[in-house]
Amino acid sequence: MDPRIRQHASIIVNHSVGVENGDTVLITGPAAAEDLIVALNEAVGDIGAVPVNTLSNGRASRAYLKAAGADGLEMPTHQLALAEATDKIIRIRGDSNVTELSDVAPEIVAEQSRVNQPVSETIMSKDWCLTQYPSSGNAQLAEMSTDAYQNFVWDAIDKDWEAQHDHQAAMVERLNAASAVRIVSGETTDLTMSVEGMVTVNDDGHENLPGGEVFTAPVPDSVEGEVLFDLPLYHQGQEVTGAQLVFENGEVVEHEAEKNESVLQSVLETDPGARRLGELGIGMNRDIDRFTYNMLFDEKMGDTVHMAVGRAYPETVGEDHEPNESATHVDMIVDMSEDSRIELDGEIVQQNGTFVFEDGFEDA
């Protein structure tokens, strides 16, 4: 076994979810990630915790969704019971075919999000981690060889997370002190929102591995303006390009996309909360320097901003605010590397992808 796989498992168990003696640990992943699943079971056993393993399978999911249809989907009570009875939850991605769900109707996928909402909310109430195994399907989507993609994934995961936390802390401090955020990129994006009273999270490789962003929740009815997500979204096996949203009083009032607009529309029609922003995230991981059609990595790039329509993470919502609730949470990315800036209360804190506390800001 590649020693980097055991290192990956060690980071998950000891850093990301903090497994302790006596914990029950749910490990879910595809067959392609068998080596990482084995390494995780070794690491969990060494600590004295008890693993429970479940297999994710894209072909099986497709078969069920197409057979059941939107009207036949029901909340999986057995999955809910398992999540409720588990202390730590580890979810692994790794595709042999990234387009497996591409012929499942978007409205069926949206309905699955709705019926699974109690399970998703229970998982998020636990210590959990979502990570990536460098499978051949994801390498192909990233237009990389398998070896190159393995290096890319493990280099992004095996890093000094304490140093990354310290690097991001400067942005966390600024966002927590701010009231108003403005995102400007070229002539296609000019969006304002309030984050007053919200909480900024320093993502240093816990719930997401790799980490490398800071994120918060906008006040739901405060978002105004328009945004063009100029990097593609790969959602449920389909590529959405040129997604553009117009907000008034926090709600999407206009939307369009150059490709697969029906996928974008199905996301927005999931429920009322899907037309509002649940997250504003700022990428800060300089070791992720290329786009790979994988949101777990792409949203962490150091010259990007991402926003998610739908559910807000509870830890980002201040005590005096109600969270934006939705069965979905879909991130989309704005390239901030050129002709772009982030303003906090009128002060520019990032321009052309360089932060005010980084070398070269004045020349960016």
The other form holds:
There are 2 protein chains.
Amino acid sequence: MDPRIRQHASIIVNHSVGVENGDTVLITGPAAAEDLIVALNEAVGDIGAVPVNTLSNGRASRAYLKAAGADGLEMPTHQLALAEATDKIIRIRGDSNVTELSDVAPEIVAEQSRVNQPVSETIMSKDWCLTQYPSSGNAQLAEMSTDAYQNFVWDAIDKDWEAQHDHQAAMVERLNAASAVRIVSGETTDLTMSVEGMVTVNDDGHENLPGGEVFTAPVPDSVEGEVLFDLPLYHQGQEVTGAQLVFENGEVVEHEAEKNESVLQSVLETDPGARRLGELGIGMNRDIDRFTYNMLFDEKMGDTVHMAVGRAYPETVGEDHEPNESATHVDMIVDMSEDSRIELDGEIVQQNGTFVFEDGFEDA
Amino acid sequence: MDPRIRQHASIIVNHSVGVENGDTVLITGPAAAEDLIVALNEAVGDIGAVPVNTLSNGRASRAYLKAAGADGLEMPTHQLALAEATDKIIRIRGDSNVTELSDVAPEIVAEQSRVNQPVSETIMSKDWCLTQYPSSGNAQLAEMSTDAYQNFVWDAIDKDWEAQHDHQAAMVERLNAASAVRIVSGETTDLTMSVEGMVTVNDDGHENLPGGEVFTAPVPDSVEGEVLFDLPLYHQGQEVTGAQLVFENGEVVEHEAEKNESVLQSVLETDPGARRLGELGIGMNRDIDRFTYNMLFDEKMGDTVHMAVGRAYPETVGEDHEPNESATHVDMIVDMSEDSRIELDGEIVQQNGTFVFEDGFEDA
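Right, the form predicted alone is done; let's see the coordinates for the form predicted together with another copy of the chain.
What follows is the whole complex; the chain from before opens it.
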């Protein structure tokens, strides 16, 4: 086994979710990630915890969803019971074919998110981690050889997370002190929102591996303006490009997309919360040096801002606020590398992708 | 997809476990069985039931067991919660390598059976089915090409289970009416036991697919004599050949094996119930025409008798008897094709593999 796989497992178990003796651990992944699943079972056994392995399989999901249809979907109460009885949850992505759900009607996929909401909420109430195995399907999506993609993935994962935490702390401090946020990019994005009283999280490789962002929740009603997400979004096997949203009083009042607008529309129609922002995130991981059309990595790049419609992460919602609730949570990315800036209470904290506390900010 | 896979899924879902609208269904299988898992998800969705897929993986099991060791094993309470919340359980076997557990100490494997007993009992209290996917590892064990093995497996599974039920009913009737059973084979097997007050089950493809046996529980203290299991046993990835047991007052008082005696010994040492018989089964499936070193098939052959040390199936234990309880249940087979007979209360009901109600019995 490639020694980087055991290292990956060790970071997940010891750093990301902190498995302890006696813990029940749920490992969910695809067959393509077999080596990492094996290494995780070993690491969990070493600690004296006990694993259950569930299979995520795009072909099986497609077959079930198409057969059941939107009206036939039921909440999996046995999956809920499993999640409730689990201490630590590890979710591995790694597709042989990232487009397995491309011929499932978007409204069926959206309905499944809605129906499964109690399961999602239970998982998010635990110590959980979402990570990536460098499978062939994801390598293809990134337009990379599988070997080069392995290097990319494991370089982004096997890093000094304490140093990364410290790098990000400068931005966490600024966001926690701020009220008004403004995101400007070219002629197509000028969005304002309040984060007053919200909590910014320093994502240093716990719930996402790789980590490398700071994120908070906008005050739901405060979002105003327009945004073009200039990077493509892969949602349940379908690519959405050129997604544009216009917000008034926090709600999406106009939307369009160049490709697969119906997918975007299905997401927005999931429930009322799906028309509001649940997350504002700022990428800060300088070791992720290229777009790979994979949100888990792209949103961490230092030259990006991302926003999610739908569910807010509870830990980002201040105690004087209600969280934005939704069955869905879909991230979309704005490229901030050129002709762009982030302002906090009128002060520019990032210009053309360079943060105010990084070298080169003056010239950016 | 090979149409026989959808047919296999249909038999499991509609005949074996009888999935109904609204059921929670647990599908457990290896990656090698992906096509069958996909077909099952489709069939479950068609009915309006909801699946969860868990992964069985020999490499992951080995990694966990070796890391944890016998002392580090814990009962997976989350797996128990999942099983308890499930209505219908489908377990698929199908190995890439049937010997993945060959370098795990037998006492660790036996301890896992003991620790996991609440999970096993919960599964057995549900509608469950154990079936086989024709994977390369099992084909290799059978010394067959994968394509020939596919034919063998699906021919044994896709049959008229109603007709098979009727064929077996003749033997069920005789066993239910009988008290004393005697099994004789060559110079090496002469075993007597009582089945008085026990219940014989007609295995027509419900809990095992393929089915094709009738089975009951011996009165635990009644077993006397000696038996040579002349067909090899694969237990947790290790082959045991030439296993011999001597019973007095129902208990194993002597045991030996030609190969891997330590595996046999570990099984017998699981707990006190592991030294008594929990099952007597008689194979009656004439469509299984060769040994494939796979208990699920071999024990169904018309020319065999099998006995299991360990746990009795509750449905075979009459109300005036206590079930033999154990964390383990290990089947072993006697070849009855030559110089052999089964007697019920002194009457010969099978001679050299031919039943009294089959053509050719007089000449057998």
